[in-house]
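The chain below stands alone and is given as structure tokens, in the form predicted on its own.
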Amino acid sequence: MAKYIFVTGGVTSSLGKGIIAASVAKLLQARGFSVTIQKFDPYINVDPGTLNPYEHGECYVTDDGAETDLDLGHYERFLNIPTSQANNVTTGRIYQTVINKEREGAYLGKTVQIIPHITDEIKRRMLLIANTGDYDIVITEIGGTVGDIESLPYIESIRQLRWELGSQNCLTIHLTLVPYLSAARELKTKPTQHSVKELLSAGIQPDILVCRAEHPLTQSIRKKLSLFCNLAPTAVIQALDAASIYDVPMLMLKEKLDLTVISMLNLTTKVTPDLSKWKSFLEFMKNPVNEIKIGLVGKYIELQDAYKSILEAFVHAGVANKCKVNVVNISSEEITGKNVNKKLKELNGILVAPGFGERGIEGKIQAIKYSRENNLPFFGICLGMQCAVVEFARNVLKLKDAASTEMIEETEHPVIDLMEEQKGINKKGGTMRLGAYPCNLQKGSKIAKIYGKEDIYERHRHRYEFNNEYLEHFKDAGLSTAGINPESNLVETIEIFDHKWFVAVQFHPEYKSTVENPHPLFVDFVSTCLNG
């Protein structure tokens, strides 16, 4: 039987219950544990797929096909396996699947209520993963704070499984504030006590808390708090605010959180935690012997979040290349034909995100045109790969009117057009081209020489895609398409071959770096800005 741990919030949202429970799962994975994470949202959309990054930051895809919160990406990037469709839950994922059994009298005629129907949901969705595979840990990280309306239902599910399971078969770590006031120079626990104190309103004694904090927590506030929120001392673990991400699971061991869990889920390890990878890596992180400056084109720049995969594949490439890659946030829609030279001419390199919509694209392509013409290398991602498209219709094979679908609907040259499975649908919501695809790679194109291999398989996110009307022009002036889907024969990559570096791809790279294992993409083109 698997044994669950349960992660809650309190006080202030964007804590970090998704780093912790990706470095709890770190340090039981490093023990010798199967440790799989799944995260509950509270919102009402029945995925992140139609939320607007600057609201919930970026949508990240899985394997499977699945659109999820950006937390994922974090569980797959610290343990260095995928996640699925079974990994990410919201509230409007629960309600539909109660009211489709409704409407399907799958209750029987019973008043359909919060408790026990939705609830008991709820507990299925939370017990259900650990079918997915043979895990001996099942961690579940609650979006939200406890106190929000909308996560009620996933607080009373939890009070409920804490009875079903066993207060030996799982637990409960409370992540929390303890801020400092600079007026007092002290830190205040009393924001900490009140959140336990909601929880307990609810049902549910924290087993562990997790305090947020700038300063060390001294040991008497370990012991008042400990006090009045019923722990033990050795329970009250402080997290210090990190310089990365990836330095708290670290943290995290020298607290000794990972042997507090062990013994209060009863479990048994001999296994001594082997984190040499991840000291080697922070090693290098945290010493760098070079940097390099790499421009970021796209429209979402002022939340990080909105590029979050792809700023987490230039650390682990600027790792593998022993060099701190520096990222340029630049915004599309402030680079112009006049203005191009002033943003571009400092930079090592440029990549072009993804997106969506026609707000910024113009910028995009002048990117695009200066480092084609510059041999400035370049990167471009999903619409980034379109707008290499587009770029090189215009001002190579002299297609003035070129343009994406997507942007201009009657464009005389739709050299990017929407995907012919696309046509016709109307509901915006889980219905692009989603998840992991097989491409084959040229044999002797550059990118099956960065690869290493010929056959591939990548994340995708779009609805508009290559048209193959104008396939034979771009191959006669010099654009490669090297990478091809041999089931609808999509076009998946592009390059110019004569160029120092000029990649693009239809699909989602960064998705799939992990520390572990840095993207050969994200490698070769921080290589390549390096020492090029």
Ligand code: GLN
The other form holds:
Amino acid sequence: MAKYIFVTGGVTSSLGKGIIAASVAKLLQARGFSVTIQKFDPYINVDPGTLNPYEHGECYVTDDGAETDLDLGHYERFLNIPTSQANNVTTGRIYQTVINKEREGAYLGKTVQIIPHITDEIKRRMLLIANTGDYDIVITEIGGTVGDIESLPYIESIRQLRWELGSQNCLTIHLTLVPYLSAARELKTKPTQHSVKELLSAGIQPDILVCRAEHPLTQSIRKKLSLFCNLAPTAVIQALDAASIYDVPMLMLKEKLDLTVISMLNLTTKVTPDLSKWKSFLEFMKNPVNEIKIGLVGKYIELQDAYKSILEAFVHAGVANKCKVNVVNISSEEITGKNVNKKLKELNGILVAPGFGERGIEGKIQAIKYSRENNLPFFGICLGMQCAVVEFARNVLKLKDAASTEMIEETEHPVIDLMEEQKGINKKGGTMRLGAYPCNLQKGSKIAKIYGKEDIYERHRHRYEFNNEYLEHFKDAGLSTAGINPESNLVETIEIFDHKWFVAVQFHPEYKSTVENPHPLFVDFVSTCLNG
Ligand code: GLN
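Next, give the form predicted in complex with glutamine (GLN), keeping in mind that what was shown is the form predicted on its own.
Then the entire complex follows, led off by the chain already shown.
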């Protein structure tokens, strides 16, 4: 039978529950357990696919085409195992299931209520992954903060599950903040005490407290928390601010969080965790031999979380090249034909980001034109590839008003157009081309060399595509379409051979880059930016 760890958050949001959950999982994995993580989000959207990145950061896409919370990206990057739709559930999805069942008459005339019907559906989904039998330990992160009205059904479900599964099989880790008051020069435990009270009033005694703090927890603070929050002193774990998210597993190891979890769940383990790959990653990350500057050209650059997976893929690729990648945020709205030279000339390469809608499009096109003409390494992802196609059409093929029909519906040269299967779809939620699709890379192409193979699977999230009516026209002018979907013939990658590095892809390679498996496209791009 699987063991369950629930991770809740208190005092404030943004304490990094996802990173703590992923770190605990990493340590348990390193001790030989098979572990997975799932996240339950208390909002009413059925999934985050329709959310603006300014609301909730990047939308992360899994192999099976689920549009999910960005924490799933951390889970995959830390654990190096894929997640799926089952790993991310929202209140919207829970209610949708229950309401659909009610309409089918499945509740046989009963009044449908939060308890037991909503909580039953939450519990069913909490157990779903464990029921596959693939995992020794399932970690469930509850989004939001304890005390929020929205979180209550989840907390209640955890309370019920502890009874149903036995408390020796369940564990609750509560992540809180222990603020430092500089005037008093003291760490304050009161907010944590209140947060634990809040959990207790819902029937849950946390087993472990992980305390985010800017200063180390003294013995007396640990004792105080142990006394007032009713848990063992060894169960009070300090989580100091870390220079990098990848340091957090090591900080938790130092605090013996893994051993505390293992003993509380009555598990047995190998003596030492095997973290050799992780440690060598950290070693290279902290001691880079070189440094480069890469421009990230996008329209959501004010919010770092909007491009989370791209930024992390650069960290992984940097380590693989023993090089620190300094990502310079460049707002595509601010790039014009006049200032593009000034904005890009100090950079070793640029990545033009994915996105939706018209805002900032012309700036992206200017940046790509500059890279193409000045042999500056260029990497385009999704909308970034579409902009590269438009730029080439306008400036090389001389199709002056070439555009994507996403931006100009009536354009005379729709070089990027709505995919056939998308025509007639009006609903926005979950209707894009989503998830992993196969792609054949042309033998001898630059991209096939980078991957070291010709058959790849990559994840997608888009409605528009390269318009194959223009295919020959582009090829004749030197833009090669090296990657093709074998079933639909959709163009998935483009490249210009006669250039230092000019590759753009319709899929999202950033979703598949992990600490242990940095993505080959990012690794090769960084290598070229570094070595010329
Ligand atoms: N907006 C474009 C499309 O839907 C690109 C999407 C993306 O960059 N993820 O095709």
